[in-house]
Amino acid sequence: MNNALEPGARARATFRGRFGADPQWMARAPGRVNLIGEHTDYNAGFVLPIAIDRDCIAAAGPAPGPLSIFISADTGDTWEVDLGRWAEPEDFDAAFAPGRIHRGSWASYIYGVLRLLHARLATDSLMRPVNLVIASSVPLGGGLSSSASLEVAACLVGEQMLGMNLPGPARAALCREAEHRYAGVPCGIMDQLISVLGRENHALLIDCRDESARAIPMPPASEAVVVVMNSGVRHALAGGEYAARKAACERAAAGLGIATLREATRELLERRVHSIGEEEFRCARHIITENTRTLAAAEALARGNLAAMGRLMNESHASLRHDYRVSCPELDCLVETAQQQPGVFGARMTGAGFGGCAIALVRPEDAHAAVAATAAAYAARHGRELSAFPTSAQPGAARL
């Protein structure tokens, strides 16, 4: 376990003993869990979420071969790349040798970040080879951002190897592009401004339309804690039911009149139910609802009132298991069986769903029973191991 916590010190010795060096550059970026306002991101709606103390390191130098080495200190994968090649997605198979590099991988994430960094230069020059090795302590495929904090380590280390330094907002845009283009995820804006942006002890309530953040404080912790419960059920978010969602939201938002669902209310889908189908119809009334929730949320949790609170992740869930439809029998069994325990406010999965993580908001005192008793009544059920682990609000990137 002490490994997992460690990503910095395995980014560091997995360079130093590939490369004979020590790095250069190095940078961190925390993942995230969503508190509350799911797929509402893509929607230009509201959502709050905070930064967690599970980072993606990036460690580089520059790399003396004319090719750059991307390294993953986690798995072992190697992937070579000639950043002086540049090429689209649709290109990728013609540019490099075959399996070097696909869409989806996470070395297109970084490939992607780098690339778009370097154009903002306006320059004709080559970008120059790098060494880089990732080292992360998020859970992949767990809902808690593994890619975006995997883009942001690398926006970091690249934006100092070019001699740049962005903005917040306009660094968690760029990584997001990336993410579009050439990992082919159509991911909202929100997983990268958290893990940019993010505060110690506070949610950040993001307004995804203008990008706008407001820091809620988080309950003290002898009030109450936040428990992730990793399902280790592993989702493909371009496996297309996360863009199937997003496009049926879009058909809902065309078929209401508007722009997008942040502006559809329960008064203008019940006048217009006719006009959208029944897929539409209810990923609608989830995006209207967990608007609603979200603000309610930030409110509550500003108050201190975390019985609202709780009562708000419950019905959250409820909400994207019967309209949205993205969770799943591992998933239900977690937050069903957290709800029941003693000293749990609410539970609800988090994240894009189809598997990954779920989270329950503790009193701190009742954390080790209630992950106990939904450990045991997953292991009957389904017959897996529950990952559990309390965490707390944290700062957002930083360079190291």
Second form
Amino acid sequence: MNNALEPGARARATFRGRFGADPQWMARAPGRVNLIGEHTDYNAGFVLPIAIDRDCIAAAGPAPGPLSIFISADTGDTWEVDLGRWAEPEDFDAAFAPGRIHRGSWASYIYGVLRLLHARLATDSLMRPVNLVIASSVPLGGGLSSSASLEVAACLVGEQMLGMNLPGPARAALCREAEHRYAGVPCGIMDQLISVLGRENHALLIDCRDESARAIPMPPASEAVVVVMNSGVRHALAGGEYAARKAACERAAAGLGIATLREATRELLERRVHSIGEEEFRCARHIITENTRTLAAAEALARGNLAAMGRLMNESHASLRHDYRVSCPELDCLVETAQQQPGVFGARMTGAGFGGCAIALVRPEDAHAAVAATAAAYAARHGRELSAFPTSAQPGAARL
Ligand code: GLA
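Given the form predicted on its own, state the structure of the form predicted together with alpha-D-galactopyranose (GLA).
Full complex below, order starting with the chain above.
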């Protein structure tokens, strides 16, 4: 694999090498960093993500048939797929040969997206076989939405193949449904929405109750930069714990007598404290305070008050660590060390947690030293090498 090429060139070169022609349809979809508003999306709350300068590329063309071929240009991993025989999520074996597709494999995301797109056509005709190559610069499983970027890129080429053009929110919803049903991950809507709707130099304040989005200008690069710090760890319990938090939130809402924790307030929580358990209480408190922080953060960003923004990021991390309990020692080390560095406005974990990435908002002239100090502490305490990069708010997914 030639991973030195940027993903667009990599996807194109792999496609040409394997199929002897240029791809007919290509699309890119970005990963994301969430500035604040964590685990609020599936509670109908507020999130404040940016799309970043790391993309998944999908390149596709008609296959001579009868099988479709999915290839990862990054790993060489190849699947032969019979798109003429759609399998339900529980029954992938029938559709995939050789080997078995399993829920959660990258091919299952593409398969699910194409399946749901084709179903929208309400036609009896079979889907034509397709050759599809993906290449990505979003670190896999690093909490930067590598999955959503894969789904959205696959969706865009799928739409081109089928002559469709979905509105952005419908595209995001279809991708999330594929992730739920075909990959078995009960995620919220944030990652898909920001990958679809991202706006250059802006964060999006998304209200996940009605999916409305307000663009909030990011600070100019001369004032602050977002640095992504990848812990390089992914704890095995991540998937199960995500579902467990979601279930605890649902129990908390039921105990408080409301439909979702979006409607919860501190007063209600205090009044009904005896109607829910300790875990439900902590989860509810995180969601209530995180929604308040996210709205305040959007205002702080809009006013250019970076000190206030940073404080809210720090408080968000503390709440995720102590109340929601989705951080881990590696992320805490990165965040605590970064927070102590000169020029750092604030730092927190980003994404689902249990590993993955932390982010810091830093003055550009201090970014290098802040990362170096954090990397040194990380190596000393955890014996691991930190990989870090600055990023900025980018436009959402597009056909190429
Ligand atoms: C993952 C999910 C999102 C969201 C975050 C936590 O990234 O895919 O929907 O719940 O975790 O904020």
